[in-house]
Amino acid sequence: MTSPALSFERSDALFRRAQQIIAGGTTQGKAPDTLLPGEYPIYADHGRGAQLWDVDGNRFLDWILAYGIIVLGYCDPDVDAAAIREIRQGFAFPLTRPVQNELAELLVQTIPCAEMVHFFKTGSDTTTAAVRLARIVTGRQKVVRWGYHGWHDWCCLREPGIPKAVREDVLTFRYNDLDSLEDLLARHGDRVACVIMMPLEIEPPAPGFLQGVKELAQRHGALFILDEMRSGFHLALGGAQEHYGVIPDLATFSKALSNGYAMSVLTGRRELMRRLDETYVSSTFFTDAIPMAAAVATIDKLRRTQAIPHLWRIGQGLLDGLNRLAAHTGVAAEAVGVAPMPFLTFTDSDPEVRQTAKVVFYRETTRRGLLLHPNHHWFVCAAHTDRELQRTLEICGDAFETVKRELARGYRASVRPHTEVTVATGRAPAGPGGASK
């Protein structure tokens, strides 16, 4: 027996109104059709900890967490208090607030590659600045990339509107395949400014892979840049570079850096960062001190608590529990990814069965009060409790049982291209994921 559908009457009405006045109805990367249309809420009302309420009064245990922006939990009192102090003092002046220095010093102490930093507002700003800096330092044009790096011309996932010459200067390789990178650099190495990559998305790096990428890049005179938008402050306080023991030339951070407040940062070796003076980078809101204060409070709380080990423990419990439930019910599925960023894939050899299993599973989990993204890996936050983990597994167990029954009776969900998994597995040549920066 399937669960009754939730009412999204107000959410749907707001979206119909938005479609008349907002291009796409909402931010493109978060459009409703990236989920299961009709089964997910569109508009949030408020959140606390790991809980989210939509405008129709439905309550969800959230494992999406604004795509990794929330690491401590919604409305963390320490972070919000720091932001409110800045608001009350005034936060956008023609002068810089001292909290900028405090945050910069904290980041240099925290991130292994950071000898200097430069602040931006969004992930796309920062990855684009990193690429420009690499071109300045090396005097070369071409970029080798793997993963999702934002929406700017050099890394946009879709070709319309992007000059052909820009696309021709960007190359890619296969994840966990050093031979594919070595072949690429053998052919283009003297023209490559940098190798920029996410350290992982779903598939963890094989032993020695990230270090091998760094060595190949530097052997060919290119910079090695880690895009740590997602991994930063999730895998370790110092990011994936600390967790995996590989120090890049430059690295980019955002998302969990400030527990939801809008900012990003480029970090790297001093002699490289100083050369930003040779170009011009800025932001309309560059004096905004609110996210800087929030970032200081976030990092301070991550340092003085066991928040990051908690992410690993809860996330591993979720991965292990999902795999046990899938095996118990006989549903062809596998929980994958690293513990702070888990995901579930359906693995039947028949694509129709995979699609049906996915649609039924996420329909059931959403109706029973979970927010689990069907097409993007999830995130764990410090506010997730053991009780909430147990509740999640109970709901997922019921959802697996429903999948089993629906498949046994011959039900097949219609295949919708936009509901196919878009996360990077590392096996596709292009390797981009589906989230926004």
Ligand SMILES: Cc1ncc(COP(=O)(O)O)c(C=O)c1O
Given for the second form:
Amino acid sequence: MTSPALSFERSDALFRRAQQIIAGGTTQGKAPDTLLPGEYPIYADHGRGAQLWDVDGNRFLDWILAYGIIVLGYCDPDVDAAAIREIRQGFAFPLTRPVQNELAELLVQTIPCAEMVHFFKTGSDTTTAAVRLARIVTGRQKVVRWGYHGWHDWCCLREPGIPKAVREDVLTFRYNDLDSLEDLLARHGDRVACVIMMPLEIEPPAPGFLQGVKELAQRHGALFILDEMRSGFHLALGGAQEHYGVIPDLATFSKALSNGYAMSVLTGRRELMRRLDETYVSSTFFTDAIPMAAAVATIDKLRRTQAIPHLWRIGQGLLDGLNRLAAHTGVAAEAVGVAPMPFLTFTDSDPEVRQTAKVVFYRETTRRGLLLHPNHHWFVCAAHTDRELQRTLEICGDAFETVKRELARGYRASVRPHTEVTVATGRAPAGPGGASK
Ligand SMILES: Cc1ncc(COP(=O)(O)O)c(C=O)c1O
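Please supply the corresponding structure for the form predicted in complex with this ligand (the preceding block corresponds to the form predicted on its own).
Full complex below, order starting with the chain above.
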């Protein structure tokens, strides 16, 4: 028995209107309706903890969490109270609020590589500033990167609109393959300003890999930069650099830093950070103190409540449970990723079977009230409870059973390339909706 479809009447009506007045219909790079057309909500009404309600009154247990910006749960009372206190002071002054210092001190204490910080608004702002700083410090132009770093020219996943010269200065290597980086640096090393990478996406780093990247980069006179947008405040309070014990020259953070309030930060060694003075990085909203107050409260609460070990425990329960259920039902699937950022891949060698399993699984789980992303790893938050984990596994178990039945009766979903999983190879995904958000 497949589950009855949900009604998205209001979402659909809003989206039809939006397509007439908003370019792309939504300001998100990936419209939710491309996740699995017709099966995902588009417009949110409200959220609490790990629960999200859409405008049609459907309730979901959310494991997407706006791509990892929510780490404590929606409407965290301590974080929201800090933000509201800041709002009540009056805001958007032509002066800086003292909370900026407070947050800077906290980050310097918390993040291993952080001797100085500079605040920005978005992840893309910060990765671009890191690259610019590396170019200033080294006097070199080329960039070696791995992973997703945002939408700015130097790292945009699609070519239209990007000058060829910009693209030609950016090179990529293969994850967990030091030889591919060594080969690249042997050919271009004396022109490379930095190696910038996500510490991981789904595949964890092999022992010594991140250290090896750092050594290779530095041996060739390039900076080693970790883009910790996702790993930060998820793997450890001090990010993947703390978890894996590899200290970069510079690092970029955003997302979970402020539990949903928009801000980002560049951190790193003092003598490098000081040289930001040689360029111009400024934006009207960079001094916005509301997210800074939220960030102080978020970090404080993450530290006080042992939330991060909770993310690991719940995430590991999800990974183990999914693997048990897949084995029990005989569906070719594997739970992958590190526990705070888990994911599920379908592994049958036949792409049609893989795609069908994926479509049926995500259709069933969404219809039963889970928000799981089919093309991007998921996130755990501190508000996910053991009961919610059990409920998730129950629904996933039923979804695996439905996958098995549908495959056995010969059903095949039409293969849509844009719903195939692509991890952060550094190359453009096959179409709208690749994994590398
Ligand atoms: C690892 C990583 N770097 C950079 C970015 C870009 O951040 P933003 O979307 O805030 O510009 C993202 C966003 O998802 C990200 O995951």
